[in-house]
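Take a look at this single chain in structure tokens; it is the form predicted on its own.
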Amino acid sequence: MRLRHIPGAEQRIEESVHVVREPELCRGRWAEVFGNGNPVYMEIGMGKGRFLMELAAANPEINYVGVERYSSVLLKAIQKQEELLLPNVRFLREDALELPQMFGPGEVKRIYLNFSDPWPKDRHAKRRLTSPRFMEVYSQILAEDGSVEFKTDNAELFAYSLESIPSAGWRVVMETHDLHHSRYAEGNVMTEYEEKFAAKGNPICKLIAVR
């Protein structure tokens, strides 16, 4: 997917109070960043932030960190947060592979992966957010009883994930190939992509993995 560059996006992001700058200095100190000891949930590849901010508004007792690499997309989330001013939301413009440099062991309670890039070519498999390489990253920052929740409409990526996640030493404790018509549908918070895909009749797959 080709993203349209928004002039001035990088400067807006740099100046935003909602984006954590120098997150390496926050490692082991995220309770100080939020001003409380509430659990930290993270969405990697949060896009425009609808999912993350809807959860944050409904769960003020949980802190949320949204990770997004692309400036033009992150800017949309910042603009939304400037309207909502949710006190339990912070953003990072970072590569997910670098997260162990920013979070200490056990500092994150839950990680959400929503409609990640499928990277369909085999030679790009290691870039998939459910590949063993990324699962190892999550292991370094998740609490012992932490979990990863993954949703996608891509059946091939879901099949890959059902194999790659256990091969990385994790257990898949919940899975469905049609979330919206399953017993797991209640309480589901949809992303922008999820709403579009569901409207087209695409089944939504979901799994939860723990170590």
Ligand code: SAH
The other form holds:
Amino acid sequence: MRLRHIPGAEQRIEESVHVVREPELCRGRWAEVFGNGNPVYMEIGMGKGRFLMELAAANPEINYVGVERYSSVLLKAIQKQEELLLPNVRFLREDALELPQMFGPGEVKRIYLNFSDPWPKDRHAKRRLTSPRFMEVYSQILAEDGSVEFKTDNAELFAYSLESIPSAGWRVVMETHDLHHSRYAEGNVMTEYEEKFAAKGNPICKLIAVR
Ligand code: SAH
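Having seen the form predicted on its own, could you give me the form predicted in complex with ligand SAH?
Zooming out: every chain and molecule, the one shown earlier first.
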């Protein structure tokens, strides 16, 4: 997701209490950041943060970290959090590749990847968030019994992920090619992209992977 450049976005992110500055210093200390030892769930490529904040409001006993590398998009999430002031939400303006510098082994319990950029060209495959390169990154920070949950409407990216994830040593324990009309539909929280694509009639695919 890319939005028009917003003047002053960088500075507003710099100053926001909802964005963790110098997250490298939090490595191994996220319980201190949140002020409790609750499990940490993370969305990588959070966009405007609707999914993350809806989950956070419904599950106060879980801590949520939203990771987004583009300032303009992150700013929308910050604005929403400035109204909601959810105590169990923090944001990181970072690239997912850097996460092992910010989270120790096992510090994250669940990772959500929602409507990640498809990068359709073969030569860009390693930029996909479900590529073996990124699965290795998640392995470094995820608890042993942790999981990755991935949703997309992009059939090619989903087919790719069903191969790339096992090739990285993970097990796909749940998959559906039409989430909204499956037995997994109940309790599904929609993301911004999900609502847009589902309204167009695109079936939504979902998988859950563990090691
Ligand atoms: N999850 C949201 C947004 C999907 S768009 C939704 O479902 O509505 C994908 C988002 O992932 C974009 O905002 C993009 O900036 C972000 N993104 C892509 N690669 C990333 C990376 N390596 N690290 C952090 N964010 C990334």
